[in-house]
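Below you'll find only one chain, the form predicted alone, shown as structure tokens.
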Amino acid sequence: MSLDNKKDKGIQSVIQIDRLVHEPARMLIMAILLSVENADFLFLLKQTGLTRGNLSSHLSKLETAGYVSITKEFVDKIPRTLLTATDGGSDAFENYRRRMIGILENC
């Protein structure tokens, strides 16, 4: 493959990255949620080090994209927000991971 073709392929790979997953806070959220069955909001808050508002905003974007499922419930009259990565979120993260590996291998 010529240098120009390799550059063009690399540029196209970068352009096609899922920017929703690529953002560092959302990538961290997805990585955590994919490593556990589910997590509550406070666990995720501690693990990410994000503020409540920032975490909530990122979760809202991931939920809108269908990458995360958010369930609100009460446990002994205390509200609890339970978060789960969806199959779509798992697929998106895996596609992102593969694309990034390909980009980095072709640098």
Second form
2 protein chains.
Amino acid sequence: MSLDNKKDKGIQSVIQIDRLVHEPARMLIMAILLSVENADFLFLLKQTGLTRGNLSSHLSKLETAGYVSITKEFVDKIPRTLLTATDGGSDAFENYRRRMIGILENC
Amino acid sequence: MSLDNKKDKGIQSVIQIDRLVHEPARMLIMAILLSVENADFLFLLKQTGLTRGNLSSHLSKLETAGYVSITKEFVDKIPRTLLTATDGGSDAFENYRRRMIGILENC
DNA sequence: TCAATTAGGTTTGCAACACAAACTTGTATG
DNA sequence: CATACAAGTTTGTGTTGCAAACCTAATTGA
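Right, and the form predicted together with the DNA of this protein, after the form predicted alone?
Whole complex next, starting from this chain.
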């Protein structure tokens, strides 16, 4: 009856999960960025299936949080937006993953 | 370089995850309901640490979705709101858990 | 006896968010 | 040059999560 055992103590902490990573669209973006060497806007657009506007605003939020760095360059006069996960972003994602798996495996 | 391997095909599906369960407060509510015989409003209030209003509105959403059934009774003239996870709710939660673990374990 | 308090929830109000449509800026093409 | 296209960004909108305010009924106390 009591919820004071290890199993249940864990799940309470789901309330404090990192919501920036928790949002599915951003979780996907981070996972992709961490799995490839380099990614640009169009690559992410294809891989995620998000609309351009949506992708753009999620990237801005991740940048503001310091999880992703955005670099703009020109290749043959065509703009190219390069996205990279920062160390902080990598840590945040790994923490999220670990905690979330821990929580879900004990329900 | 390509993302067409098993690992990455999985994560794309995070976009279609069940958002009703994905919300931390509701995930917690469902997990608690599935782990105890019976729970009333006040018990959930204590266990979750949510405010009354917040708990109430999350429960309404879960009820609307058919994940939780809400029964009101009176005990010594005091109202008591009984919450139970439905079979559908139990299935939804289990599916969420399985899919989410699968996704997170392959990043 | 009847104001004030407490208990158990619900409704309302609001800031933040996710999303897509519309816009912007710049390049190629007819 | 104007028309279309490409690469993003900004704007607009409906939805959400949250807590404050509210409601209803029971209890207390003066």
